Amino acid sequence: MTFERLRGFRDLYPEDAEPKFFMLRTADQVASSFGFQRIEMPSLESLELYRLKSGDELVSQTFSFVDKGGREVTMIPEATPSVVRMLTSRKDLPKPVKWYCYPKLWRYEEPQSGRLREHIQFNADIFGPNTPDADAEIIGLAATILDRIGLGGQFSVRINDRRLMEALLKAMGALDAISTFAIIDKFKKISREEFSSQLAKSGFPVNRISDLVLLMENPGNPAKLRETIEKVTEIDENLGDIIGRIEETLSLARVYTPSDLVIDFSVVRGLSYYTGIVFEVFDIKGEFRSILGGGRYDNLSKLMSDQDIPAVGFGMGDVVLEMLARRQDLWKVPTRPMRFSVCVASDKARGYSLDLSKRLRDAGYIANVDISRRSLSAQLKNASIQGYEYAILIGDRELENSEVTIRDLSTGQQESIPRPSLMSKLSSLEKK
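Structure of this chain only, please, in the form predicted together with another copy of the chain.
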């Protein structure tokens, strides 16, 4: 009999868990340095909470069920509804509220490259001010996390604005912005012909399709935003205000990160609840799905409560991030303490070995003690296999002479030193 894990789920063994959690920890530290605070929501919520925001389509892709008490519940498929529930159930919180979390999320959909049934998503949100500063900070936080992970230069932040797109679509005579967004959302995945044909079918004015395609095909420097837009429509006061806000947001975001910030009219984000800036981050080589995505969503709190709290945030899944990090040879833990395996060469040396190991740990090192009671040679072999850098040998001779023997497991060289000199010896090894 053997048991297997479920399809679309992962077992994280140490070789993957360590770099994974190291990256999440980096994101955690960056968010904390920005003054964001960590929260954590339940993994199970009332299904209604998720149906409200996302509708039946998302619900059909959830791990939802009726619990033993008869409640319709779901393993959370995204974080935002829970975060907003937590926010709106605490009216005492002074704004802005800046929160982050990195829960596991679950979706019942066909597993494929970059998408699994269970993943970890790093989320950050700012609730309160609807300002370019808040938008810029969210973009800046996302980019700084990627920079700190070591991905600087490897990604591009593609930015757009829902209000801008709505105004442009209206100027072009589109009747229904939401259904046009759904088609624009597919722009990068379908052919030009297919794109045009779907637009025409949706009732989008046929004579303006080429203008819309022109916008889609001209992502670019924020400085050229006005110029590009003027190719397809006149900039009236409303449009001018919207463009002004985007320009301001981008010039502030520029201070946070040297990374590529690009206006991309094809980024609209599938879900319909965004109300302002939207953005996605892509690998510059274009090999993967988006690394993260987010935007401003000012109406969700009203939908879920009697409160009206503007919001901007992003979510970054761990799956695409891992693929990119692996490609860039970043799938490792860059620094950690020196690692010792203490080999116990005699029964009498056991207590002494444990005590020594304790002191090594107290000094900040990683110290394994061999607990196998095998021969010294087997212990040394195992220390090598397990990847320890040094073995420390304690036997009768060491015990008698108050010594320890240190063996460099990469070279096989070893030396015996007096016990009181051990810590200074280790410091000198560390500096090598």
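Positions refer to the first chain, counted from 1. Rigid core here is just the name for the largest C-alpha set that superposes within 1.5 Å across the two forms. Predicted model only: the values in this text are computed from it and were never measured. What changes on going to the form predicted on its own:
Taking 2 Å as the criterion, V333 counts as shifted between the two forms: its C-alpha moves by at least this amount when the rigid core is aligned.
Would you mind generating the form predicted on its own now that we have the form predicted together with another copy of the chain?
Just this one chain is shown here; partners and other molecules are left out.
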């Protein structure tokens, strides 16, 4: 009997797992350097938590079931509800709260390029301040992570604001901004004809469809935001305040990254709980789905509790990130400390070998002790196949003379040295 992995899931062998978790560790380090703190949440939550936050559409995509206690539960399809649940259960937390996590998420969707049924998502949120500074920092964190991974210059941050779009749609005569958002969110996925047809069916004024299409077809320079908006409507005091906040946010965000920041009116984020700035990051060649997305969601804590806590955050899945990293030749096993395979050539040398390996690890090296009890030649062959740079040979002669033999596995050359000289010898090898 043989078993295949389930459709939409992945097996990660070392050559893929190591680059993936190197990128997650990079994100972890960047978030920590910004003052964010790591959290973790359960993989299983009450299904009602997601029904309350996202409605039946998301619930239909969950891996959910009734547990042995008769409760409706689900493997978590996104992180935000759990993060907000954790936040609102602790009223003692001083604000702002800056948290990040990278859980596994599950959705029962049709697998396709850039989207699987299981993936890891890096998630970061700021709770408390409703300021341009918080919006700019969350955008800056996302861009800095991608820059630090090595993707600088390969992406653009496309930014919009739900309040701005609501005001614009109202000025254009839209009957229901939220239903129009659902159509706008499909702008890049359907033809212009289908887009216009859906708008008309929703009650959007036919004579203003071309104006809306023109806005969304031309992502623009933030410096020309007012000029662009004035082409479709007058800027009143309310609209002026919204534009002013966007301009301030982008001015601050520009400090964090040299990568492109553009205004894109087609970015509205499909989820209805966003209340302010929204953004998505795309590769500059436009080959993939969005790398990450997020925005301000000030009402979610009030929906889930008696607390009103402003929030802004983003989520970045590992699937599209991997695709982009592979394209840029960044999908590699990260540089590691020097690696040694300790080969045991006699039974008497086993304790000596373990002691030596501990010294190597304590000094920051990677040391693998051969535990197979096979011949020395077989140990050396395996060490070479496994990619070790050097082998340290220990047998009866090394025990008697209190020395070690170091073999360069790429050249076959070897040298015996006194054991007390080992660390200085290794230091010299690192400098080659």
